[in-house]
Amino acid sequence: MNDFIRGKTAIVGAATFGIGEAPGYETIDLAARASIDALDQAGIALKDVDGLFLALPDDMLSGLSFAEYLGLRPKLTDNNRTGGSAFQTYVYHAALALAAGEIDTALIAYGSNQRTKAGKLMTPAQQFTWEDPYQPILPASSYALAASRHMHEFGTTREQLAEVAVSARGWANLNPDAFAKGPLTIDDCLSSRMVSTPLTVRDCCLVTDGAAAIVMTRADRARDLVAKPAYVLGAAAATWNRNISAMADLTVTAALESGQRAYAQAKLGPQDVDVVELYDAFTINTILFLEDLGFCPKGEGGRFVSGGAIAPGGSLPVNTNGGGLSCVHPGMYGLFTIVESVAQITGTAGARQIPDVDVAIAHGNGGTLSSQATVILGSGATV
């Protein structure tokens, strides 16, 4: 299976649209605009898309709706919903289908207008039997529990959580598309409004509009379409729970498993990765995922991010677009980590470009530390 995935497929187009506020657009409009831009990059016509993968926040049958909207007749549609990790899972499924010759072109898309339509995070109303009696602020309180446990177990501090937010803002200040810009200090984070102890509003992701899309095809075709494809070297997903109350250990996520399998497929390890794009819906996420993906030992994440280590100029570039904390977070952020990874590999990231990027990780998180999915992308030098 490792050789079945590694380097057999590639991303040949990656685009975003409507980041921040996009008044007048429905979710499907936003996804369509990003999709057309990504296809234009690849030089592929709409009619050639025969694999369609997407999840829209307001349409449970969006695979059907989007095909109709764009006039597509795909052989394969995937509307699997695992939250923000769904898009990494789509890359995995698309790579399998492409490598098997079942499809020739895969379009993966997402769009949301949650900021201009609702002004807040839009999540379906659900009942959580073991959690609702405590009247949590969801999803923040779930992540706050993980943060509290990490602090208790390993001595992680609020200042270290704040380092994650400040680093993300540093990257956002280099990104013309980022929604939140300007100075942000550790003290700003510590003194901001508390949402769910120990997480303040600066520990929580943005609420924005936005869309993203990528186009995948087989590696042999990719080289004829674009000068620098981003090759899929590994992709894996793992789900250990749905609710935070069902986690066996609040400080360990299924990224431990998805990462190990993705590394095995890619025949690489954390030491080979040049840039890391993580699903930072909350500052504790970045710390947990850096640990679980092997960039530092368990419990050392807080100390690892200190001193600007993941900020511009630091030892490990993390969330180079500004992440969900300062760039964009339209309900589900996973596809944006992939788009940014492609930009870094293809050398198109502008002022935030990391020199000589050959390997990038794009990691997605779904639910409340529930579904984890890891994609490893590489330049032509890796295949």
The other form holds:
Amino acid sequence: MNDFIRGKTAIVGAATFGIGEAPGYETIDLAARASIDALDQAGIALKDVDGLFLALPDDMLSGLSFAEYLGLRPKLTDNNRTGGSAFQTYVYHAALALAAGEIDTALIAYGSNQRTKAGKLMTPAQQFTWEDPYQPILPASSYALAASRHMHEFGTTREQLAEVAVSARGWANLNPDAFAKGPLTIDDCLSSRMVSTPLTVRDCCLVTDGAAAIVMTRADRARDLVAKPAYVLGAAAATWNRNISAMADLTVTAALESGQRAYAQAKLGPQDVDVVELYDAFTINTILFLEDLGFCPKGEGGRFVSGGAIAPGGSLPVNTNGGGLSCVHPGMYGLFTIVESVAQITGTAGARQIPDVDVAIAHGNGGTLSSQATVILGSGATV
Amino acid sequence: MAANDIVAIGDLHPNRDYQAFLDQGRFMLMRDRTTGEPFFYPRIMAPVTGSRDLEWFEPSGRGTVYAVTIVHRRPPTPNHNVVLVDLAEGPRLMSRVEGLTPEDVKIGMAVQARVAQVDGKGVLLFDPAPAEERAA
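With the form predicted alone already on screen, would you show the form predicted together with the partner chain?
Now the full complex is given, and it begins with the chain already shown.
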């Protein structure tokens, strides 16, 4: 493993905007507002951005639109299509471009108004010819099929899935920005409306508005800009399939590969991680990614999350902002896992702050358990 | 068409040709003639190898339910199942099992392919396998 990634770059600004409902804004307005806030944190002028990485749900050429909107002429404009994991892949690509000296300042941004504009998941993704005749509810039924298989092979239960939702709600209750707050019990989850067995509406992520942005630069410059840069220690991506019907084993995701490569770059393992931020589009995701990223053996995820183990006060802090299940899910949640990781490393997470965070993992999922991308961030103590 | 139900491919249009077979009531799979490896969905080349030496063939239609979910609908629309089926020949595909209440469709169940005509178009569905095949 080369040393091209580890500690060479850092995140120096990370902001969100419009979490929950942000009526009256276009998606690009939301992304721009989060971007300006993130640049302000770093004390970097907008005109200094020379690498632009964007995703919007309603604009196929959103990277170009954003350059124009901001009044920038970037050297590198990326508008990739790896779904909710796009932002982890952006960190990966930005780290390479920054470390190579091709760009000096990368802005990675996202904005969506799906809740107030559409009232449901807003996605440019196409129905799949080979699945469409059978009327799955996408994406829920794809994840439901994965959950059915996990339950069949490993004895995972609906109660264990519900435990993931209840834990996320526990964290959301500590986060003033979280959209879904209030008490939530295992029984509440089990008795809520069934969507696609075994997943109820409480096993499914929120439909919200929201935007996020991060700013990256090289480590030497980062230290001059901010007191606590969040250093990129590892970043890797893997794609094994697009559609759930083409996934070789529904209980093993490409997070296994992206995680191993990111850990190798970081020269760290799961035992070194202080806080875990996973793309929880559905409760089964958290279980699958805890397994594939090495926090428990394959098949043990359901038992691992039981008894409040990943809730506030548990043995492993997971999705400390409340996740896609209870904090925010504007359609592509990946960037929010990175923003929350930065908050935990810089000690700005308020009531949900985990003490002494040196290493955080931010894992993105795209499509239907398709693209998987993992970013490992570290405090100044790790470099 | 050859008596052995193998159709060598000249000018290949995977999606259109597959649907045309279904519209005729036939479920056909594609395979790589060099390796004999069948694959789904049909493509203009074999995945992984990139081989373009392909042919259509008629699979046994036997399969096993690999995963299942029941999609809940607003009444009075009935709930329906969505399954992933592992075909005896290897490939996996999405379909629906008919002839059972959705709750009775289980992982590991033996099923048999059937082509139905819905709104003038062929659709691949599965029925529970006959008892003698389940015992086999």
